[in-house]
Amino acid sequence: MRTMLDASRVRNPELFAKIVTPDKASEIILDGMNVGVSGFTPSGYPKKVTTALAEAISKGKQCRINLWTGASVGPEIEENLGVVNGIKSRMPYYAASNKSLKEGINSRRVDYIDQHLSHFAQQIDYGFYGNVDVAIIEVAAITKEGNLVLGSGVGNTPMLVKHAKHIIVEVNTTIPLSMEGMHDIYLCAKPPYRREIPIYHVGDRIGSPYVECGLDRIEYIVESDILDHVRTLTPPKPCQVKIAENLIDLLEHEQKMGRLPQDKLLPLQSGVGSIANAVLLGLDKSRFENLEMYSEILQDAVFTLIKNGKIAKASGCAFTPSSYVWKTYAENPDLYNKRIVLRPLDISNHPEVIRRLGVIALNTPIEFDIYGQANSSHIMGSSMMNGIGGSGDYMRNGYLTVFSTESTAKGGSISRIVPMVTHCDHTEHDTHVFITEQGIADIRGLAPTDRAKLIIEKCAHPDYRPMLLEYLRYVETHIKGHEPQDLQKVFNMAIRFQATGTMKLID
């Protein structure tokens, strides 16, 4: 078939015979198959083959797949297949931006299995979930040997390729070939032969710049020129700027107390979203220099900080390919190629490396409670908003762990600080510090009721602080136990909120 692909993208002449239409490639995907796709939040994911599959299902093909990824991917997969009921189950992560899949999960039409992101690749390797029947991988190029040059997202791609029975490669001509060499692909051996991961500094390279595949294992090649579908991050709001200022105050205080190195900070990790991006961006105006990041996703702020000379090295499993990022990258590719390392997800989020490097973990919850539990995934305890992602990997293993968010939501009608979270993803044992625009609550070494008093005083919005204090005084007086809660009052609060849309804590 005719193609715009050339030897710069497909470097072995034998491979040109494998170039087919997306419709042809999608024919090998059958009902009940485990289908793994490249990509991470949403970066480096395939678009053509899944769109063709969704169209075939809409015309009568009987096919519902088990979809395996790195994290959330774009609408060409989750939305297109969600609309036609083409997804039977989903692992390990999804985000609420794809509405059809969200509705399918919360109606239980789609079986969603939420997981810590560092776990999934190794559990595929262990054979816990069966075979990878088909892997669909987006690449910038295919080498002469048949190995894969990835783009902006690595995710779980190396493990999916390792175990796939059938491999479809989408060669996306919009990915800059200058990215070749940015990746560091390393696969851990299975126990009992597993060894330490030899990453001792953020920029260490321990693997290959390519995903090993081989000419014979590539079944089909599909040409693509579709950009990743990336949500635009909003400019920081004043309250988010204040959160960033509070974080900087915390880090400076930790240095003053001798709990962080004086010459430069330990590596930073940052979660996903506008708040996380705003918090990182606040470091641009700080006195900190030669910053390093060991994270999973590198958002827009990372490119700004590299451009401005603030970040010396950044390691992740993907970067967010926004129009701003591509424009910034194109201005000086060599700068970003030298500063950034992209790794497999199970390496970027590995507890061993996070602990060794002493990562400062910065994540954003939906809500947290007065005793220090945090909810990252559910609304009102039942409806899935998004998966837990990698926050647990970092919060359980970081040197210093911080949850930061605005103190209220929905224009101030909801307090994000509550007596008891409606769903607990992170226990009181996982977090050292909570930050809102109101202040900083350092709960290290505090008993439960002391934690509660500090969180209410420092983090709760003034509109809700009296109610939270009233609740705490009540349970301290009337409820016995180490961490007193009145479940009936918490339940009544939830019912009243669902009925009125306002947060009232006490009858």
Contents of the next structure:
Protein chains: 2
Amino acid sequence: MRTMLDASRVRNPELFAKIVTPDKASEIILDGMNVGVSGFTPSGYPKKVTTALAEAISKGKQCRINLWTGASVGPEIEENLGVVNGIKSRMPYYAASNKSLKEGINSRRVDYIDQHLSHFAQQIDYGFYGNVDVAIIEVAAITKEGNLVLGSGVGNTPMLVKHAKHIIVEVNTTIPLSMEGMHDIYLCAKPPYRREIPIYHVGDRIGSPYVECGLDRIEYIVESDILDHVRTLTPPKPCQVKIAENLIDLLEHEQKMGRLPQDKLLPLQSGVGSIANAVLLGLDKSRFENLEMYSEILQDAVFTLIKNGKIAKASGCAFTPSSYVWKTYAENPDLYNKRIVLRPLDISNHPEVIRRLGVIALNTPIEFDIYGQANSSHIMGSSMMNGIGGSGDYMRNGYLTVFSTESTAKGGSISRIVPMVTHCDHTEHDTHVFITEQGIADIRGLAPTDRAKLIIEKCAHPDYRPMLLEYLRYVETHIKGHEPQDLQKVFNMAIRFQATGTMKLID
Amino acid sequence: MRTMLDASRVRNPELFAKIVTPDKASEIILDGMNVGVSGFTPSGYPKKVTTALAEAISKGKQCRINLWTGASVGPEIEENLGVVNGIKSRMPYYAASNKSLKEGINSRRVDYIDQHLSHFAQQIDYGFYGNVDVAIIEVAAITKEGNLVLGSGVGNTPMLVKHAKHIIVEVNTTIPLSMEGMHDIYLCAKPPYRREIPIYHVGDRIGSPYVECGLDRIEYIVESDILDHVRTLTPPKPCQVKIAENLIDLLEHEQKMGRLPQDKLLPLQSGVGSIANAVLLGLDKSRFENLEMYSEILQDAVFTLIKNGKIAKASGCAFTPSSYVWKTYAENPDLYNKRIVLRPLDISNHPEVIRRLGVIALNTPIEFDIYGQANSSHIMGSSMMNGIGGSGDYMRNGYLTVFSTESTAKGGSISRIVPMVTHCDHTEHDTHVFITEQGIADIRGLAPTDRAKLIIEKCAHPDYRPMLLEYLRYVETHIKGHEPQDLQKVFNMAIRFQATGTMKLID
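Output block for the form predicted in complex with another copy of the chain, input the form predicted alone:
Let's see the whole complex now, leading with the same chain.
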């Protein structure tokens, strides 16, 4: 077949015979198969074969697959397969970025199994979910030995490759070859033979720069030149800037009180989205130096902070391949290659490493309650917005764990602070501090009703404080118990929103 | 002072000058102090000084302390200080074993802060809760160097000793000196200097047999001969035996399916109580050999299984010092010394080790819901029965995680399977299998409504299946969403129980 691929991308001449069209490659994917794809968020995911499969389905091929990913992926998978009803089930993550898949999940046409992201790879390894029938892996290049040089997202790729019966490789010529060496691929052995993960500093390298695969196991090669379909982050809003300022105040205070090391901060984890970006941009202006990140995904701001000399080392399982990031990277690839390590998802999110390094975990919930439980996934208790992702991995195991969010949503008609979360992803035992634009509630060492008073006072929006205080006063006087809740009234705010479109009382 | 202590218990002659009465020692405990005590459950806790303190309070001393423990302790602390209102706050665990303290916590007179047990020691180390003003430590002996030989419970003792400003040692002459060497005391360094915990097999020893203290830091020594006040386990009921049988079926099935190693089982963790004991006694009759335990507390049955040659190695932070256990131990101390390792609580429960060893986690919830969330702590959402303890440490990090319980409580008037737990300690992402006397629900890889069908069918009591199925049918047809819940109806079973004394519909 004619190809644009050359020896820089496909380094063993034997492999050229395996280059096929996406259509041809997609033919091995059959109804009911477990199909694993590379990448993490719209970063490093394959695009050609799934598009071809979707076309075949639209022309009559009977095929619904079980889609195994790192996290959310891009429209060439979710949208294209979503509209033709080609996805039967989905693990371990989904984000509300795609309408047809979201509709499929919330109408329960698509089975979605939400998981802690550190769990999925090992559970594939344990055989909990059956075989990986096909793995489709996007790469920058294939080495002479048939090993895979990845791009901006690692995700669960190494484990998917380990177990795949059929492997299709999409070689994407837009991925800079200079990235080679940025990855650190390490597979944990299964118990009872597992050893420690020997990461003691954010930048430690413990594995191989390639995903080991081998010439024989590569069944098809497809060429690609489609860029990752990155969602643009909106610039921080004033109240997000305020949240970032509150967070930096907290970190400075903790250092002053001797509860954080004095010379430099512990490594930071930062969730996805605009607030996370605002926090990093806030740190850029702070007095903290030599910052380190041990995180899941490295967003745009990480590149800004590396460029500005603020971030010394950053570890993640992917970076966001936005046009800004690629432009910044291209200006000085060596700088970023030295500063960044990309790891498998189960290593970036591993309890062992997070706890050992003492990661400061910063995440954003959908809502949290007066006693300190948090909801990361379900709107009004039922409707999936996005999965729990890695938030549980970091919030359970971090040195200091912070949930930050705006105090309201939907133009003020929803209070993100409620008497009881309508879905619980994080228990009261997992969060130390809550931050909104209103202030900081440090609930460490406080009994439930003291936590409630502080959270309402410091974090709730003034519009909702009286309502929340009234609930607290009611249960304190009418309900016996360590953490008093009135099961008949506890969801009244959510029920009111469902009935009237606002949690506010209408006179 | 005249003393029964001799050089076998107090091995440095200088120390004899520090022997005082409990009254004298208790004088250093002042109002508002943080007081740490040794032990874990009623195992290895001090008895004399707290009793003396309670007496002083009853005679007019103004003193309410912040009590820091391993877990629940015995009546010499909880009952004696509880009735004189001597406990201001309590971390990190409490169990419903003591009436006055339970009443104090549920009336919110006592501030109780419930925590994951693997978290507390490191958070003391991080300075989150202030100083350890006084530590009271029960020991078998004090070495020539002033180091402490513990008894049957380690708990958080090493961290409490590390940080204590004042140390009182209770030397208990009933603890067999032959236990010396059973302990393996290891303190994790603080980030950024922390290394791996080098445990690769259940029996690995990585630390010292003593808690390092030093002669100078021991302020007072008090002698004691009071046995630990152990709560008697009831023999397994028929439905608990059935649960144990179901569990063994599960383990055999997993091995057969190749999802567990073939040659021997992975290490077991087993929670506290009668079901846990039934499970172990069930294993005694099973075909499994060379069992290993990596658990929190080692109950009576562990000694039976070691005696019978079924358990090869057992690691915990304490064992239950019942009269049966002491008698069994005394028959052959060398056997148990070789088989058992007692570790600090943050090591017995450490995510790093639990995940590395691939522990099979077996715990008992108060209730669980159709979607897989579990409540370990609060009755009807408000009233504390017992803390989350180590269940979160094991259920989040285990290789295979199982919640087992009877399907009903209170003579059938409560279904332990409900539409939504009234308090969530374990999210749907943390449990693989639920077991009741009715059957086994393996929910791995199932979407929420499929989980619900299976849990209702396999685990719910027949009396409650129609009610639960009706709820599920209702939300499936009326509520849009990945995990449909009707916030107006979701707690109806609990509300009905509160109103009528039963969850059953009365005709």
